[in-house]
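Just one chain follows, in the form predicted alone, and it is written as structure tokens.
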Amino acid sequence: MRSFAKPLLEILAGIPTIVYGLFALLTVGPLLLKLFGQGEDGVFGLNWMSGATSVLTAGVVMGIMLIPFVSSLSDDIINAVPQSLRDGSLGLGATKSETVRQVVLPAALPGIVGAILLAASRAIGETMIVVMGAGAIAKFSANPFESMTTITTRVVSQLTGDTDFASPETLVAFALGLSLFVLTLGLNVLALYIVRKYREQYD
């Protein structure tokens, strides 16, 4: 299964993000609108989505795009755990599931957290999927069925054109960039805390 699934997942990593954006705009968005849309458009008549562009649309496609990064790196990290640890656990009477849960995963956890961080940093800096899947409306809401935009997309829109360095648009872009930096730093600190808490030392 692994020899068949891993090459297929790694093919997804080579697809340009503009293709993912078109997939979100033309396929995933209309499908979600058909499920959660209003009136006759929606299958369930939930009236949750008013258009095909939404945060949920971009999130679903972004998740598909990040699968190869996390799965491929995690697979390599888990396979890098020494076989002697597995043999020792099985020799002491542990089952295969106990060996995976109590030996292999704790040994590979720092690397898996690193893979998730890599995927998160890729998602934070993504613009094309978000512009085409979630729209470019600058507003803050907790509703995933509405159109919104990301910080990186907003920075690009604020800095395009001939604007003075001291203009409000430029200052807003710098403030957004600082917010993005603080957010990324917080993710790294959290990942470092998780790695140090769960890391196990082996001789």
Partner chain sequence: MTDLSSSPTQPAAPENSLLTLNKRTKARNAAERRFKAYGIAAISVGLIMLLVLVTTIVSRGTGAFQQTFVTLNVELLESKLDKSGQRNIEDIKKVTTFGYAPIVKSAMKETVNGLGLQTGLKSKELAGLLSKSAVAQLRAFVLANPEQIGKTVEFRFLAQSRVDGYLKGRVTRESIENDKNISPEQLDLVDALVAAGVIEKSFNLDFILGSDASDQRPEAAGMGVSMMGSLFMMLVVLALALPIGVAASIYLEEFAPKNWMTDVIEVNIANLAAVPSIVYGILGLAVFINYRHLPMSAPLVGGLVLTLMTLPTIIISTRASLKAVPPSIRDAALGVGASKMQSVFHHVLPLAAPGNLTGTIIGLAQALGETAPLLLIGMVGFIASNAPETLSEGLLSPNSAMPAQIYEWAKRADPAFYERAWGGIIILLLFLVTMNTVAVILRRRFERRW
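All values reported here derive from a predicted model rather than from experimental measurement. Here the rigid core means the biggest group of C-alpha atoms that line up within 1.5 Å when the two forms are laid on top of each other. Numbering follows the first chain given and starts at 1. Compared with the form predicted together with its partner chain:
- Put the two forms on the same core and the Cα of L25 is off by less than 2 Å between the two forms.
- After superposition on the rigid core, the Cα of T153 moves by 2 Å or more between the two forms.
- Shown in the overlay between the two forms, fitted on the rigid core, is a CA shift at L56 smaller than 2 Å.
Next block, the form predicted together with its partner chain, ref. the form predicted alone:
Left out here are the partners and the other molecules; the chain alone remains.
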């Protein structure tokens, strides 16, 4: 089972984001619009959504994208918990689920937190899904059904096409890129630090 599922997970984690982007644009977005949209389109007549692109669309698809990433990483970490700990728990008469919940997971927790941080940094830097799924309207709203923009979308819209390197738009895009870099770098350093520190425990 493992020997089959693990490579599958890795291959899934290697699916390029353009695939998910297309999925967001052409499948999930229209589907959500059908569910929560207005007028004849809305199945529930909720009228919450005005267009197929929305934060929710991008979020849902990104969540799907990160499943194999997080599970593959967490699997590595859980696997690194020594068998002797599991044996110790089982030998005392714990059931498997008790062992997992009370011994393995707490032992792997820091690593899993690190994995989730890495996933968060990927989500922040993710471009294709938001460009294709979230729309490009620069506004600040708490409603996930509206379309909004992200750093990456702004960068893409400012820098595609003919670029004039002296124009303020371009400079803004570079500044955005720099902030993105710093932000994700910070997250990554933190995540890798946690993962590493935890690994040393058992080496």
